[in-house]
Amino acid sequence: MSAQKKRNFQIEAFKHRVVVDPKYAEKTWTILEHAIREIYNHNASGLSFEELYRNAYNMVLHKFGEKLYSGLVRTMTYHLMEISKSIEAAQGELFLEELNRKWAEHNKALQMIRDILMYMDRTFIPSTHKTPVHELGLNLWRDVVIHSSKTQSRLLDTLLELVLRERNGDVINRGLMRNIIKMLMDLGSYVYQEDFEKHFLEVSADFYRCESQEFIESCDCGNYLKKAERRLNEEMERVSHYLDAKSEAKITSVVEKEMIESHMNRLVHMESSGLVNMLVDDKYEDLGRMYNLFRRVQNGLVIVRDVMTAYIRDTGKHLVTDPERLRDPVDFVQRLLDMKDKYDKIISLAFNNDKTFQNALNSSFEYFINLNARSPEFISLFVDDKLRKGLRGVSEEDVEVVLDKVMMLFRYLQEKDVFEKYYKQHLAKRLLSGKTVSDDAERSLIVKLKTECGYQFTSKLEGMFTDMKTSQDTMHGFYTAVGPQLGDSPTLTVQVLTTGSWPTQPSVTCNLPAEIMWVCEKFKSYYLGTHTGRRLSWQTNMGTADLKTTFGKGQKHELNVSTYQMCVLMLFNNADQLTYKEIEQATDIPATELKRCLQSLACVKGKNVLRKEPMSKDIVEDDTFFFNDKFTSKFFKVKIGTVVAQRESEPENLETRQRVEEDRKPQIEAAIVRIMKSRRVLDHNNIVAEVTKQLQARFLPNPVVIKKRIESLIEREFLERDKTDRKLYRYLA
């Protein structure tokens, strides 16, 4: 079977030429044209959109697009003077009703024409570059009707004095405004900013000038800043009903510059009313409205934060150098932890717990408690107080709230060390009187210093504690192993205090009685039979007794009070009256302490247990002393303290700096020598700088005690100095 030819098609031409009329152009455009007017007057009902669509599409295939186009831009625009017109010959309110009416048809005619003119706008114009039907009809819009030279200022001079009429209180048509604002925005970004936002700005702009420089001059600071909140409120509110939602932040920073920028200083500083009386006052809602508008603006929150630590800066430093209030050490301590506490409430409910204004906080405490070189004794003092009768019933939660605020207030000071000093001495003396309110107590502020400072700084506290549960079993094997020798004599307790741990007391010899001199050296014997290689030297002035006592009419007390008191009382078993220089001489107690002691027996109302001639509140040489018969109190128990001072007195008070100082050199030289070692050759400046840096936790190093202890280690051949550069030093191993 053979295989079947191949058959080539081919397409021809016709072989006679189409001929199109050629008035079919202007016949076909003068049924679009008349189609676009009847949209224009409303009677587009009776159109036929699919035979208007296929004579558009005609047109454009038959190569009169450009017919088509320019028709269209002359028919629009033509229709839109008439618009312009009518818009323009309305009056008043009506206006801007007509013009929205009017962009509402516009609007839907267009909607209308594109349907037709699809075709077109979808191959004609993208190959000519042409502005689509939609955007062209939305350009013609705004240069026919709203840039025509009567619409255009009147546009915007009505919707400015609407805004103006609304900001004085009055209702408007915020739905006819919000209209209009969408026309501006529907034709255009540019056209919104440029027709009606850049001048809004500049009315408002004068508006709040005008109107906080009224406020500023009638009004308190709060009301100002109610008003300032107010107003920005409102123009906030003003944005999300009808302008551009790009406007709020410009609107707000005009009226930010205007209410809050330009008065931020008066507004701070004014009189009677500025941020100084909000503290002193504790206006929470007025420094929150402070600080959330200041916030706004640039360097509005460092004005506050700087005015605020200025003030407290300022009291501060009154309240710690106030000769008045440092008569009371525990008062002193709690007017700071009370007045912590009030910034503290103030930056937590009004400042938003700002960092930057905590740091501010701290740092003006820091300041002006290390102005008083008192500070670390009398927060150790109060310390004393609350843990020796303050915090007496006091639930535990509280106890560690008033414990961490001690902390707080320690943290503070530079002299961490002199706190140190005067914490040991009064720990120890609520130890050894069973003073304390709570050992739990005690050990929870150890632990506390601990995790601040270091084990170094705590272990000769945790020491103390360690030597009283020693001395309670000491006590317990003497009286075990020497209790039937010692029959009815007194009965002893005694406290073994290592060296090291306890603050060092001057040893101070006493001439005890000779029923209690027995019992003492008794348990000498057996404390050093039971321990070798150590000494006992007896701390008179550290110790109490109980006495049992007889008055006149048989009535019988017990009397608590110290050695010295005792030793004094107990002359009294043979004689009835004694001179002062009699009781010096036979008790050998030092002449400050035994007219502490002798006040506190015969001049304290109540406590008189002796009597003195002649009667005054001083003690003196030529007193002599009765043992009063008369004494009575309802108490069985009578407790006779000791007039001492709270503070030590500037004497006392220059010997324990001396001591601070001493202790300090030690310390120094260790940091000299560590840093030395590692660095191996340093210049003056840096040591200093890495010494103070090292031991700033614990004190903050004189330069020139630092340069001292420098001296002091190249004489024993620790440093040596640099041959050639005198400021250079050189570690010598």
Given for the second form:
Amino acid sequence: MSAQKKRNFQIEAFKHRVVVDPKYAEKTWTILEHAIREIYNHNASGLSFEELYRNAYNMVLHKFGEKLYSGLVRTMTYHLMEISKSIEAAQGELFLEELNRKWAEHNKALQMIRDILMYMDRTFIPSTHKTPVHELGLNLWRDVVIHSSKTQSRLLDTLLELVLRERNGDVINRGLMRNIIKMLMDLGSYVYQEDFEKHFLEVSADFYRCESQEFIESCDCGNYLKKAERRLNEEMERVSHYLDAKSEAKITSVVEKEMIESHMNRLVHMESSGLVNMLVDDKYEDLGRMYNLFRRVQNGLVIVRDVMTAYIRDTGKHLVTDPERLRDPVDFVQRLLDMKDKYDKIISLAFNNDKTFQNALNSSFEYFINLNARSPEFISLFVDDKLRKGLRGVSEEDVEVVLDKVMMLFRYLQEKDVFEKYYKQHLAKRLLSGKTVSDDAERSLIVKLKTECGYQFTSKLEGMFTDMKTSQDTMHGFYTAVGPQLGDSPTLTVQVLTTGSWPTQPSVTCNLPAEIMWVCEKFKSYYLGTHTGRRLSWQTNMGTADLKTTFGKGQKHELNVSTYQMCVLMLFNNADQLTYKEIEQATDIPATELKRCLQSLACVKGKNVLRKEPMSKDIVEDDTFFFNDKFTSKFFKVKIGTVVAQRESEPENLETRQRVEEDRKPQIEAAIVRIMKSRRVLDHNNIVAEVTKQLQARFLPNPVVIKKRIESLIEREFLERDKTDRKLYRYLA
Amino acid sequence: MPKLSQKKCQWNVQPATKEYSAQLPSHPNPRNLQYPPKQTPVEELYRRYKDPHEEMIMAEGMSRLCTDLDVDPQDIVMLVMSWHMKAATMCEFSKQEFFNGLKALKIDSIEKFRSALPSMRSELKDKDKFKEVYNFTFDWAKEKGQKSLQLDTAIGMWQLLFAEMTPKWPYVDQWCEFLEERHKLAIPKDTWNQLLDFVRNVDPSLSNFDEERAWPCLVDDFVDYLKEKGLVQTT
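Alright, leaving the form predicted on its own aside, put up the form predicted together with its partner chain.
Below is the entire complex, every chain and molecule, led by the chain shown above.
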């Protein structure tokens, strides 16, 4: 044996016999074509996937991809045309079902075909930029079946008709609809939109335009809105069941436009059932519905808000200018509060606590409350009423609620300084007559005012409380020190008021009875003994007295009267009858006050401890007064005092106004000086704006008054006008 | 300086003083009252009009001055003259004011004074000078120690001044009526000054009256008055 030569084995590629059989391609294609046919004829079970795949693979490999592809196109087109005809032939109801069925079959077929031709799909097609098999199948379906002249319009019409039927209350086959719509979506969003959605929206618009017109003629606002809401919900449900989700926004927009936007004004202003009626009748549900529907539409809420605002302003204006209402300040304010409560509730329950509505409500209140110049006075009177009796027995939390509501009204006031003036007056009366329901409530309100307006606003008010407390201590000291000396003299209670803190009163004359005078002097010397350098003056128009009185038949009563009344009554200890003139001379009380005093003693039923001749209602100089022996009353204690806060008469009101205006002048000047000191040079309009801004927490300054103050300051050489620009002012240091 | 030559006069006082006197300069000793001092022309003028008790030309002197100048005391040229003199108060000139004024005007005789009057009067045609004279008038016409100008004096002055102004302000009479009817108080300086501005800048139909432009309150009220009475001219 010869030595075997080592040889490198070369493994050569297994070479097929190159078959350059021109008929090869043709043969292979025929196989595939046959397969496709079988697939379409539902005979796929007899086919061998592996063999077909290999055939397709070979074709592509041997560069017959083009033939394969074009063959595919041809074959598929042919089959689809057959399918198309059968669909076209379907009658009535069966049309959609047939379409649906054929579509499902086509999809299955397509999948198989794609699997078979996968190699081509992955190699030949990308490199030649041809449409992939699956997509090709869809496109052909679209072009041949869906866009066939008969089917295209028929399909659309059928779908739209079904929608219409459903809108009219019929039940339709939603599953079928869903499949068909899905088919269109699968064919491409362009197809869905062009072949269906576009028309669907148009037709829906027409439908709702008609329907809304019909409804609006026949329904009231509330019912119309119910129907609109129902339709809207319906459409949304429709979309979720068988349309493309992206259609929801579009169809709801159509409904909103046709049913709501087109009829917004008419709905809101509808007679007897529109927005205003809903507000008046507190129709929370209807209002809520309106809010929810209108907010979907541009400017929808604007209209609602504007109409509401106009109505509130109008009602408010009537409320504050109605002469009937102005007679009872407490009722006036209560109505304002009730109105606010009503709208707060509406905004909270129906308008989703919408801030813009809250703001509109606030600005409306601010507008009309300030239309009545007496609002500040009335609000103070309301508070006075509550603190004197209204809040008796009310729990602490409820008191806070009422006070907070009062603060809310207070915030709306433009002339807060006027309120301050009245509040001070009324508080003084409450404190001095001891008629406040709860000290805590009083203090609580002061704290709230302080938080709102700053320390300056309330410092004087707090001073009043301090005075009351100090006076108690003073009285205690007085009786301890001087008590024994006083013997049987009348029991005196003095409140010492610091002049600056209390409302200014003009000093009045009044001759006190001797026994009163005596004990008053004792107090005065005691007080001045412990407080040197002070001056005391008796405020006879603010005091009260309790008189133990015995009448004709021995009936005893305790009369609670004002100081003036006491002076008058004490005269009758020494006389049974007195003329007006005699009384006037003896007491030295000013005429208007005296007349009021005598009227309350002689002309009021149940309180007539004096008798007047003649029996007329008014007091005249020739009247004569008698002690009324025959006076009777159920009560032992009879209140005749007149120191209760009440709404000012016109002349008093005018006087207070004037005082307020006077008080404002120095405040305006101080503001001007402050501003000019820091800015040095400033033009007229800016000064006015700045001054207004600085003072707006207290009142709204009148630009003319500001100008007058500037002129006054120029004259007093605090400011000068610029030589060249007349509008400019300069601060003179 | 004359020397007292005691030596020459051999310590004899009498001849020494005689010689001393002989050596003195020839013009009169100011202390010698026998010869009245020779005055400047201006001083002469001053002396002619001044008040016998005060170093001022007062009402009587002014009246004589006017007669000599052949001019009405109410003539506006007197105002212009006072302005030149920087007179502090109407109807009187202090010595200083008179002297300085005449010096500035280069006047040293009545004739020159008289002939200066027309040119003084024509100065009012100059807008800026008119304004100066106008503004000057307030302090000049008001009473000493007062801050504001009495209403009737103010009205008189306004009538005088506006009669001279061209173009004429059509509302002079209405302005005066308005003040008498509605205002009745003295006029502050600022308002006085601002009025000229108003007259010059706001046209008679009030079309360019802008409330925003910080006119004095009195002017605002006047505009309202015109509107109320239907007196606004519609040119």
